[in-house]
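Quick heads-up: it's one chain on its own, the form predicted on its own, in structure tokens.
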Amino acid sequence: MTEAPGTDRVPTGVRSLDRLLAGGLETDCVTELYGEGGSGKTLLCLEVAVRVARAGKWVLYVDTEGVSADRLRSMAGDELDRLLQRFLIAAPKDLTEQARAVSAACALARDGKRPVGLLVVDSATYYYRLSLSGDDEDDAREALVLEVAELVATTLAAGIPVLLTNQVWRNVSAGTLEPLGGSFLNHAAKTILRFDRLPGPRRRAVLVKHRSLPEGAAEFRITPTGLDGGSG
């Protein structure tokens, strides 16, 4: 399958991954990470946004797990004041402030009233776990599509990159670690990358789905300033 022209790419600065992604985040798709605790997605997306914010975009974050302020601090240096300027973080408590959090976030993106230039949802499924089995499941999972469907749509219409971490669940039968959510949210993303954890700070990225690249895999570090992807 070949590129679609005029594709535009957001680089994630992280050089081993903008070469997986054939140069970064797509700007009309959402772009799913999903991998168990410590293997690097919310420092992905910290990294990206600290990007963006450094090129003068804003960075519309809805923050279910508690973002470090130590980590975006040793990313951004002595930025960090500045660069918070540029950020609008949402931190719901559960599932219903979610909801708003992120309609909130979509409309902001599509008003054009500032230069958006990244949304991300990190967890997209963390209140959704805790709804599993419950007496609200079923509504949990109507809200989640609708969310994911939103922010279909905000990407296709604002042209910015959406970039929503996942949790997982272990498959025993099969032995392996499956995202969370179902095939409506594997469906809505065009792009998805599962990290793995590796030994001591290696962590590896593979692309699991995309609608033009080829599957792929790409190591990169974990360092006290950041994620570490190699030279070239």
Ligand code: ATP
The other form holds:
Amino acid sequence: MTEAPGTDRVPTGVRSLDRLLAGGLETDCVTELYGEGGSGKTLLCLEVAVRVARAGKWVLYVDTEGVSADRLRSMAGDELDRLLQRFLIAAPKDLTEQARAVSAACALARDGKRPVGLLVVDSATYYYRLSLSGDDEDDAREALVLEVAELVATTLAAGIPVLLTNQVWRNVSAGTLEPLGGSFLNHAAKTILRFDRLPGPRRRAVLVKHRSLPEGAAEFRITPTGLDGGSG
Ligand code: ATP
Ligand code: MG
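Any chance you could show the form predicted together with adenosine-5'-triphosphate after that form predicted on its own?
Below: every chain and molecule of the assembly, starting with the one above.
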């Protein structure tokens, strides 16, 4: 069976994960990473972003987490200042600012003025989670749906991977960690990876959903200079 057109891949640079993903992130869909705190979601976003910038493409990064300059420096080394010239980072402080930042990033990705290689939203659900059970829960849900719809339209129109992270809630009766964001987000993302914490620096990525690949898993480690998915 041959793959359908439009299945270019952007490698993450984490070998085990790239094998799991048959080469990397797809350029015509939203890839969702979810997992508990400390599972490596932000580190993967940074790892791919540095790689894309190193290849000379622009990175649009919506950051509700406060990208750690230290972590970026340890990944990029002496190249950091040069690579940062290829980053456009927005750091929204609430849901409204996040909606604006996502819209602006989508517009930049689509206008074609810069060669954009990646759009990241980390985390898509941080402010959303804060609003749950509050007066603005419905507004937050609606804003998230609109953002995700715009991100889907953008990856299709611009042909660049959209990588977003999502937080989890504990389903006590099932004993599982489930992604936040409701069914719309989890239908809209065509590739979904769950990151699990293993002992020490080890982490596992589970491919929960993909259009053309079977479910599977890969391991990698968190190191002082980034994520290591082994060799070969
Ligand atoms: P959250 O949901 O809280 O945003 P996350 O999944 O984005 O979490 P990351 O920030 O990507 O998690 O991963 C942080 C992990 O990296 C933590 O387990 C932390 O202990 C580890 N870590 C941070 N700095 C270093 C370092 N210099 N060397 C090794 N491990 C580190
Ligand atoms: Mg994070």
